[in-house]
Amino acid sequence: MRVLGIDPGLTRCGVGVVDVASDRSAKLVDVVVLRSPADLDTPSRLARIADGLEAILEEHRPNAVALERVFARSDVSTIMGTAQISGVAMLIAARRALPVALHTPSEVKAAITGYGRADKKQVGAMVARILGLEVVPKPADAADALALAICHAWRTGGAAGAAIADASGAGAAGRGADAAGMTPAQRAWLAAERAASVSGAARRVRE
């Protein structure tokens, strides 16, 4: 089961990808924190988080994607760039007929540490250990996203995940393919955006 969890924020948005399979081994496919300068208007922003999310979507071709639910906070800027970015991935999500699902950070916490008030740098060291890497995925919205990937795999797994996987498995050969299909714009972009942001741990993963 591959799945795209997305930590939704304006100014920084965390994107990982992962496959767990059906013993609930995850594995890191790629991990991004898009970002949008603070001096563009929120359409524009919005519109850069979006074009991030979608050449994603294309290359990789998810089975799903998990976000963190919004919750209350004493932000209200804050509060509502997550929701903006929410909205934005949900749309992207479902023209493409991809199941989402919100995940609490509570839940997710206790799915990937065993405990609900888990810190960062707890959830970021379970990230690490999970996926085999020798370092945590750095910024913290890194790893956030891969925390809510892993967490919907497990909540989700068995006889469901295996549907969903087995439904888009007749794409999956042509992933590398789809990947190409993107336009030059949204190769570069993507680029640029991974050569920034990556973390380095998924760096060496990847390489």
Contents of the next structure:
Protein chains: 2
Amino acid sequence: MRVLGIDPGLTRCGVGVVDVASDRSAKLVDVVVLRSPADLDTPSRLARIADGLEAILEEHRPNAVALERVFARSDVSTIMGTAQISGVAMLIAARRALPVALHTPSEVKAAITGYGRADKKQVGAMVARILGLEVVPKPADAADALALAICHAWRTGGAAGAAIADASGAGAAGRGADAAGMTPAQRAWLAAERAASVSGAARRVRE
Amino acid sequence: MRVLGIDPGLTRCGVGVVDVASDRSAKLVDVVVLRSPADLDTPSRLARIADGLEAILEEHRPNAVALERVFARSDVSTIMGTAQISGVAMLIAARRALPVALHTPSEVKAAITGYGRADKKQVGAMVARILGLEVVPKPADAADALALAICHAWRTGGAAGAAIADASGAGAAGRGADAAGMTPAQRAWLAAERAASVSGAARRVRE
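Show the form predicted together with a further copy of the same chain, please, the one above being the form predicted on its own.
Entire complex below, previous chain first.
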């Protein structure tokens, strides 16, 4: 399954493409941060980012688009640009008949690190580990876009992903332990670690 | 000058097209409320509205697009859809190389009624009067879109419009009286009334 993840933003829009196998192993296809200059008017900035998004979709032909769910309670100074880019990204995906899934930052962090309040450094480190990369993708928008794409594939594909998908809403994935004393997120984290080790080892052998 | 005004919304998106002459008289070209069903997913709803917007642009070929400026402090339950539609509308305009202007609700109300806190009924009544219509355009989204288009033409074209355009920010146009004891908005309102009477009379004679 090839997923394109988007961390929406007007100044920096992270876009990551990953291939995720049914055993949850994930491979980096491409990652890029689209930018638009702050001195351009907003419509031109949106068009600039839209052009970049369409070029990446054209090149990599993903099966699905995963987008960060933006909340109205987010930082007021950036919320409008972020929401506008989200609208543009959804339109572009809809016109290509691509399914779009929204995931909250907490859902992504829980899926990737096992902890819904993980910081950017932890997310970046786990993304690098899952994809078998020697360095953490920079800037954070790039790592976040990859995390979104991996999160989406795991939540819709793998067994641990399904467990997390049952938990509704932001942060919910971290609450409530099951009979074995582990939260769904903790189980997902262990599964992710295993998948990352396998994937990383396999890549090192191939290279 | 032909202006297309957009009152952005995911459930109802008002779109009004007006021709405004240099003497500030305004003529209705078209008005429509684009709708998208709430049971569709958001990307499909955005695409539905986008298709409608593009059809209207194609049909009426306006010189400019006027869009309501959305604030992050607006109603949280609708803000995201509104911002997403705004992004989509700006992208569509930018790709047709059409200038896009944003006006706040207060600026529109001040330009149309002379009072930045006018209610929807007052705005609708003045829009009908300015355009020489016998009935107020319904629903409010339709009247608001027309008000936006007229506001934009007046603020960029006519003399009273220039006076209002000097006042910066939401609601500012209602503050501070000049030497003649009239605020810029009050002068604009009088000018609008005169323009509306002339325009309405001219239309009645023609018809």
